[in-house]
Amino acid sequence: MSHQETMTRYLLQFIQGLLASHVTSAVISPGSRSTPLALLLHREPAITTYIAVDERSAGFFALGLSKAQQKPVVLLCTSGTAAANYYPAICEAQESQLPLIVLTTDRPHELRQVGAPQAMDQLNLFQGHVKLFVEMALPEASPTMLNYAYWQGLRTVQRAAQVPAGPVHLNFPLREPLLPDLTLGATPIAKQIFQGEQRLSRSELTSLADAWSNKRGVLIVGGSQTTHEALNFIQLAETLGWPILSDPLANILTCGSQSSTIIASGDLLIQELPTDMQPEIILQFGLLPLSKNLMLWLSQLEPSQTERYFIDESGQWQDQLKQAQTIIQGSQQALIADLVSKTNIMPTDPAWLASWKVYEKLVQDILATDWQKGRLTEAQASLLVHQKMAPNGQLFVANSMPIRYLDRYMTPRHTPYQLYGNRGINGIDGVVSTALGMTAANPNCQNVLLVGDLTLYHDMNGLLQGKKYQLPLTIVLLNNNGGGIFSFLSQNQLEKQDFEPLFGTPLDLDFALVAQLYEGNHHLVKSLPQLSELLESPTEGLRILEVQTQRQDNVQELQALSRKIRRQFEAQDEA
């Protein structure tokens, strides 16, 4: 047999594998080492192909598919430091616990190590940032290498799902000649394999019941939830008569629900909240939310006087504040299954809800008053975002401040759509390509990125699959030429000619060129009513819609809007 058909056997019969453990989605970075891997994958009729010549761009386009299809994807590269370039995204995969199957391929082992070209060290490059590397053996064409190869692209798919979800990598080393034979099929093998739930026993259920009926609670709810997800954490803080604060990710606000005990706006309310409400019982469910005035009066809380219980899907013990009392590992929602349907848990006294929706109605009056004026500012074009998604439309909101204004800002809405975003490193890596990623998943829908000006920058490289696939994405830009988180921060404090160039890092960028060098469409928006009518109007592929604005400004309107706050909530208290 020859080298040629010896390849090609073993790695048509590796990404048998892959088809067996139901992967569709491949993401390609084309090179030469790559070459048999590639192209027996774009030929491979089963899984749709996409191709992203900027490795880094690759990584994060993969991490949106990813998201949106909430399914393994795979992520091809040559050797050398084409893999390098995904580490950005296999980071964020592995805090964000996504599943991706990145695929290496590299000089065989008698290169390696001697100063052949594009030839260095692969093994474990990411470290521990993957869940699981496997040094793939040299092709052979054996019937038990054959089963080998088959084997490893079955569990590595499982092993990447399995919860916590996260990365994998595979590194290929491949001998010349690298033209696979492309008349070779694969042989099919047929392989079950059955996966359960980790859940509590009944009598840990009634235990928890027990704890938790007619007691003054609180559910906090993080990470990133689908509606379905989101509905189900609702009906069990109805059952219980508690409120819930929760991440924009977690798509409480965003599913649908007008349920009394979603608490809109929470980051604004909770550190004007008065001492004695403070709860019994503190439920969190993931990560803990975006809201860093959230954690602080979470650490507030006298810990004598309020039990906390952590649900911990992933085994990780990620609980930042380390006050949990009571730790629960098993799925969530299976457990808030088996506690609806199997305990006869007893709501709280409703005075309890009845008194966050009085602050809540506050802050809501409050914001209503303020914005009637309709001016253009970064606050309200992200909060007309939110309102204008169609329903079971697709919105991917950028780090620094676009999450925040959702955050503080949003309201429960009638319709749902789904709300993503990259927030297991919270950086600004890679988020023009995650949404173009997650536009790919569901191109049918409307798919939106809100986002700041270094991010797109950051990122400009990622258009490019826009422009490729003629993908349906609608960027809303929010240009404050700099980086407008750090006009909220300390930094704000030092001089302009310190400030500036370190902080502030204006751009000067004119993001109509931008849109023309993709082929998008750029409209320069002037007013909130342009904002809602541009958003409202059908889009084929893609275009910036960019609001101008001033750091300070956003500054001063979120220093006025807490004045306000803090004064009626200290009238409320005097009444």
Contents of the next structure:
There are 2 protein chains.
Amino acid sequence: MSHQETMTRYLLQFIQGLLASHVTSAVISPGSRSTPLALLLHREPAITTYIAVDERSAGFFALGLSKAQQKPVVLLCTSGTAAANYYPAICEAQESQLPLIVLTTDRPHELRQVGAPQAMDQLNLFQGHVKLFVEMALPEASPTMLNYAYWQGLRTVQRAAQVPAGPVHLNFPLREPLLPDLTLGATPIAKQIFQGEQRLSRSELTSLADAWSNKRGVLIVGGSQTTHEALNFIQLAETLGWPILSDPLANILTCGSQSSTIIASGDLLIQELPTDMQPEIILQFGLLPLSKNLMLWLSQLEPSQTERYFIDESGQWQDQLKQAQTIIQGSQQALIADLVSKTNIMPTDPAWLASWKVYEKLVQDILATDWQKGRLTEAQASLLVHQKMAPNGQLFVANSMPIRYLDRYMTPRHTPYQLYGNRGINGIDGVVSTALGMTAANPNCQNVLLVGDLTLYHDMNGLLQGKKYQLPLTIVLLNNNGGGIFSFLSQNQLEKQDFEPLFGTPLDLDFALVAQLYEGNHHLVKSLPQLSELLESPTEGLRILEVQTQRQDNVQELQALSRKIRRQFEAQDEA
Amino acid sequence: MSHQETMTRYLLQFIQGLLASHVTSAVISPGSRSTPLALLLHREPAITTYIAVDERSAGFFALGLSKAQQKPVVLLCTSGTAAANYYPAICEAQESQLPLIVLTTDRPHELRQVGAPQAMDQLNLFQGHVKLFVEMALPEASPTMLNYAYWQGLRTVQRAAQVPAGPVHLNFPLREPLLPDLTLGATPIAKQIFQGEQRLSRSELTSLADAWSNKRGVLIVGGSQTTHEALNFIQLAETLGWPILSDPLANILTCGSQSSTIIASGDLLIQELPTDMQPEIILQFGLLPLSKNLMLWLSQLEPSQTERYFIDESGQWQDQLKQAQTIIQGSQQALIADLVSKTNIMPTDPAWLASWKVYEKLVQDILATDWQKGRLTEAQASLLVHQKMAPNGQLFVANSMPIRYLDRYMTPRHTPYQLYGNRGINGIDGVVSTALGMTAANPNCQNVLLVGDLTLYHDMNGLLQGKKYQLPLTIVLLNNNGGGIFSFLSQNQLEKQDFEPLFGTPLDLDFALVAQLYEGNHHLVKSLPQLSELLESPTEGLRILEVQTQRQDNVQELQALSRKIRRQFEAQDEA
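The form predicted in complex with another copy of the chain is what I need now, so please give it after the form predicted alone.
After this comes the whole thing, all chains and molecules, with the earlier chain placed first.
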């Protein structure tokens, strides 16, 4: 058998394994060594391929596809630094538990460590940041090795998707010539996989139901959840009569429920609560929500008065405060379903939730007065995006300030949309590409990205995919010309000659030109009604709605708001 | 002692260590965890700091500084994916043997592996791609630990600079609050370092001189060399009467020498040489030059007729063809100096070099006819850049096609300039930033980047540094709208529907807008005289001189040229 036929049959069998594991998307960066895999993936009708020149953006684009499709996505690149550019997306995929199948191609063994061009050590390239690394064998076409190639395709995707999901890396040594035989086809192999779920026993469930019934508890929901999952958390909160405090990405506020259990203003009210509001139970699902105020409140609760339960679905012990007395390892959704259907769990006195709602209303009334002024602030623009999202749309929210605005100001809506973000490591990198990957996964709904200027700049290259694939994404840009978050932190105390170059970092970029470069539209938004109108109008491709603000204004607004809330709470407690 | 004072004294002492190792530049990316190190580096008058928002570009900017300053350069970023963005530059630094001091800041131990925000495992983050990884101790201010901090600063820079030079990584766990005490100063500590050099003994030198004297040899020079080093290689070639074939980055053709030993057209003539031109000795310094024709010629030489010597300065056995019979481990420059000054090395018959010059002239005459047509091709634009470089200027040449044009068409000049490239792994990433780092190191000479459109796009973010620091860089852009190199490779046989999306990858970007975005000038060059004039005119900041070409034209030109050369050589051999 010729070199070309051997190589082609081996790689086709590997791709059959990917298909058997339901891979449907691949993001390919051009290169020479990767030629046979690129061509065979591109020619496979069951796989949609996207081509991306910048591998860093390609990695995050795949991450966005994986997020919105809830499926493993393949990445492919050539040898050398190309692969190193995937590293940020791989780290984020690991921490946010998303399955990426990273395929790198490499020189064969005889051309390694000899200074051959475009070659470097690719073994274990991503260190502990992938779940699994496989150095593939050189192509062979014996029945054993064709079955091996198929088995690696099948099982590595399955391994990537297992809880906790994450990236896997396969390195393919390939010899020249690299052109495959495009007339050949693969041999089908049949395998079935049954996958169990981690559930508690009936007696464990009953003991938890007994411990939680008739107690004043608080439900904390962190991590990324779908709107469907969010509804189940709300059902549990309603069953228990408990308030629910959550991370924005838990989608509690965007799942279309207006349940009275939802506390929208947790970040603003939690530190002002009187001490008699200390709960008897804290039931935390997943990571801590992003609110620092909530984290501080939780860390200061008197341990003798509050029992803490931590649902550790991933089994990774990510109990940041390390104060949980009971750790429950198992599926979050299965636990909720089992508690509601298999136990006699009972709600607490409705007065408990009612008192939370009193404080919630105080904050909401203050905010309503602020919003009436109708000023185009970062906070109000962010809130408007939330309010204007079309039903079943997708909003990607950037890190740093945008997600904090949503956390602070969102209130429940009566129609759902899905909120996404990169909260594995909360980087400002790759956000544009992740949002475009999300858009590519579901191009027929409304797709919006809420983002600051530094974050947009960091992944500006990602916009090329928007142009190339005509992806309908509306970017709401909060442009405060620099790193807005540092004005909220202690760095703000520094003198201007230290603060501005190191933390303010103004870019002075004209984003109208950025839109033009990538063939998008640009609107400089001057008022809230204008923003509202633009958000309601349809878009066929890329669109940047730019809101220009001053960094220091945002800080002053929050300080004024916090003072007002404190005064109101003090007045309430005295009354 | 307060937390703030302890942290500040510890970090100041570390920075003292860097200073003692002659660090003078640091490239800092903004972030919170890195605040104390960023402020203390920024405040240190002996260190020039550059601030770069995109860590990937920052990494390559530091690489460019290190290349042109021939000094270790510090990189600093915050925790999380920020550090992962350095990976491509770190891999390139390792393979091109440049000293980078990578400082990452991290959560303290109690906030690791608990799902804390912006945290991931940073230990051994860059795996085998750094020479050394150090997890620093938490700040302490005992005399022992202040000496430890100083010692780590001093020795890690020294380790990075030792042959083979390369990147080192230090990870600093830091607790909040993060603001340092800017009123404190460091305590000086005195240490001296004597560093030896790897040299051969007198008897070893004599045996080599005896083996090489009066033999028909060829000197092969690969790797990156300074123009000063290049002159020494030429001196050796003249001493032996041998032709010298080299990589463009060896700077043999740009060092200002017009020695008759220099063979400029090696790539074009080597495969056409008659068999009686087989040398008795091949003496190879460093990596193989980039010419594939030269590599094939070397690999096909009859072993019984040619003795091969490989000077392995880095000790890494990077003898790609694995055919060297003698491996010499030691300093290249010391070996040359010792051979010339301490031995009685003798030249071969001048007829040997004269016959090489006959073939060289044949090629040069054909090229002269081609150049007379005065067409604005990629080849001729590249040659013009070489010819027009101001004395003692700096030219950075991108990978893929630009460096191949220089390799094929450059001829010796009578004034020197320094040529740089990223030939560790030959990536298309980070090239703009490396060229800007080179410019920042020596802003007062002429600085030029010769680059294709994909490579410019891949690191477009890097242009921000050009705008921010008003770096005077002229970018000569060979825009063939896609991946030009693939038209020269076997992929060119593919049908258009496979070739264009996977290999052609047109960007369809308007580079006039790119220039405008980064406040540079843009000129669409229409003729060689116009390009010549623009290259001669001074620039104060960023400038893009765009040459638009067709990918297929380049291939046809090279094919036509190769046919002409073959015919001429055949006629010569018959004559």
